[in-house]
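One chain comes next, on its own, written as structure tokens: the form predicted on its own.
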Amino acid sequence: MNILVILKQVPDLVEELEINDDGTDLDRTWMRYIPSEYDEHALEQAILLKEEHGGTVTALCLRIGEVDDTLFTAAARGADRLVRIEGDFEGISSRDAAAVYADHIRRGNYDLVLTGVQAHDDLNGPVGARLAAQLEIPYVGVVSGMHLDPETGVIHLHKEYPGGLLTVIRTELPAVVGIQSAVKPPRYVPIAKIRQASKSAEIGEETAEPQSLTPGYTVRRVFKPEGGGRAEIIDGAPEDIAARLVSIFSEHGLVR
């Protein structure tokens, strides 16, 4: 089986994030990027499938931030092939990113494409669904486990619905799957193994230009949460606190 895993670089939320001068996006000048947590689960699920059924795992990244570190870490975890797509992808929309990924996939021979179900810098994780639509193959998202029947080529996907409901969806390959969590947590690899991978693994390069499609939404304003300053600390005896609470509820029309 030939599996492709899409690894997206997202802003590191540990760092202090700044808004750009236009107020419509983050200031990405000195931003530190890390791989999306959900994509790391997608990579782990791909490696587990390879270990069980054989095949190859390809890790694909757009050139955003220190992407080579992400790819070499993927190699240390078990990815067989690394691909970096060169281009101006800072702040790329999910629609444009899906178009770039689709172009690469059409030139490949992949049985299964795995991606994280969402990313914390995007809305509702639309990349996987958009990608499947462009490729005209099935898509299943919010997947937390899978089982492949090698004889029939059918994959059984454990999908989660709101309220903790679970179902199993059967689909034939090729398909795109949005991973919420792998069957096992992403494996830890020591720094020494990553350094070794950086010396032995090769990163294939491709070049692409975003197609600048019309976005599905327009960001009008990006801002940090604004403190309301409306909290009131009530001190005193229990009966005084209770009386004050009743007064506040009355002021807001909550009691009569």
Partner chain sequence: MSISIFVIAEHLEGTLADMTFEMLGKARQLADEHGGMVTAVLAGYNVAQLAEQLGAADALILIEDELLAEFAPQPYQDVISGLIRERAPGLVMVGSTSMGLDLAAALATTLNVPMLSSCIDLSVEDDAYVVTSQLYGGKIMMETAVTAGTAIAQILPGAFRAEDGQRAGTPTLEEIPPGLHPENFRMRFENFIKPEAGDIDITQAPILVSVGRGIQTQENIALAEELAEALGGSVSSSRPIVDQDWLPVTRQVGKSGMSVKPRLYLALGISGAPEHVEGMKNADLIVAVNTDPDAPIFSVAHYGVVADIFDVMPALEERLGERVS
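In this text, rigid core is short for the largest set of C-alphas that superpose within 1.5 Å between two forms. Just so we're clear, the structure is a prediction, and the values are computed from it rather than from any experiment. Numbering follows the first chain given and starts at 1. Compared with the form predicted together with its partner chain:
Comparing the forms between these two forms, the C-alpha position of residue 23 differs by less than 2 angstroms, with the core used for superposition. After superposition on the rigid core, displacement of the C-alpha of residue 165 between these two forms amounts to 2 Å or more. With the core held fixed, residue 239 shows a CA shift of 2 Å or greater between these two forms.
What's the form predicted together with its partner chain like, now that we've got the form predicted on its own?
Just the single chain follows, nothing else.
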């Protein structure tokens, strides 16, 4: 069972996001990147599958910002193989990224590709769905559980709907799966273990020229939502804030 996990680097939302001078994209000069949270769940799910059924887990990153730490962390968590693809990928769309991933996968021998169900910057939709369509293999997203039958090469995927409802979809391998959340929260690895991985694990390097086809739309404007929106902001010391909140609750008949 060979599993590929796609780890995408996305802007860290804890940092202030800046918009470029002509207002058509983010300014990425000082951007800090972190792995997309859903992809970390995809990695955890891959490692859980490996622990249950054996096989290998390959973690793949396009070089966007600093990715080696992301890959070494994946190794410390249990990934067996690390791949970094070099190229001009900053701001790449999920559509164009899917083509790069598809190319790698065609040259590999993977039974299952796991990726996050979406990333917060996917203007062109989830990369997993695009990748599977390019490879003409099955895709199921919004998945938070699975049961693999290695004998038959079939995977039963638990797909989420509102209100906690799940459907089970039986899918033949190879397939791409968009992970909403792993069965268990992504495991914690101590820094020492990551440091150790950075010494022992090797990162396989590939290069790719991303295609940049015309997207079929034009970006007219990139902007931040109106400042503060509609909330009336309550300032003051915690006691003053508490007093004001209780009086608001009282006006709404929520406290006696």
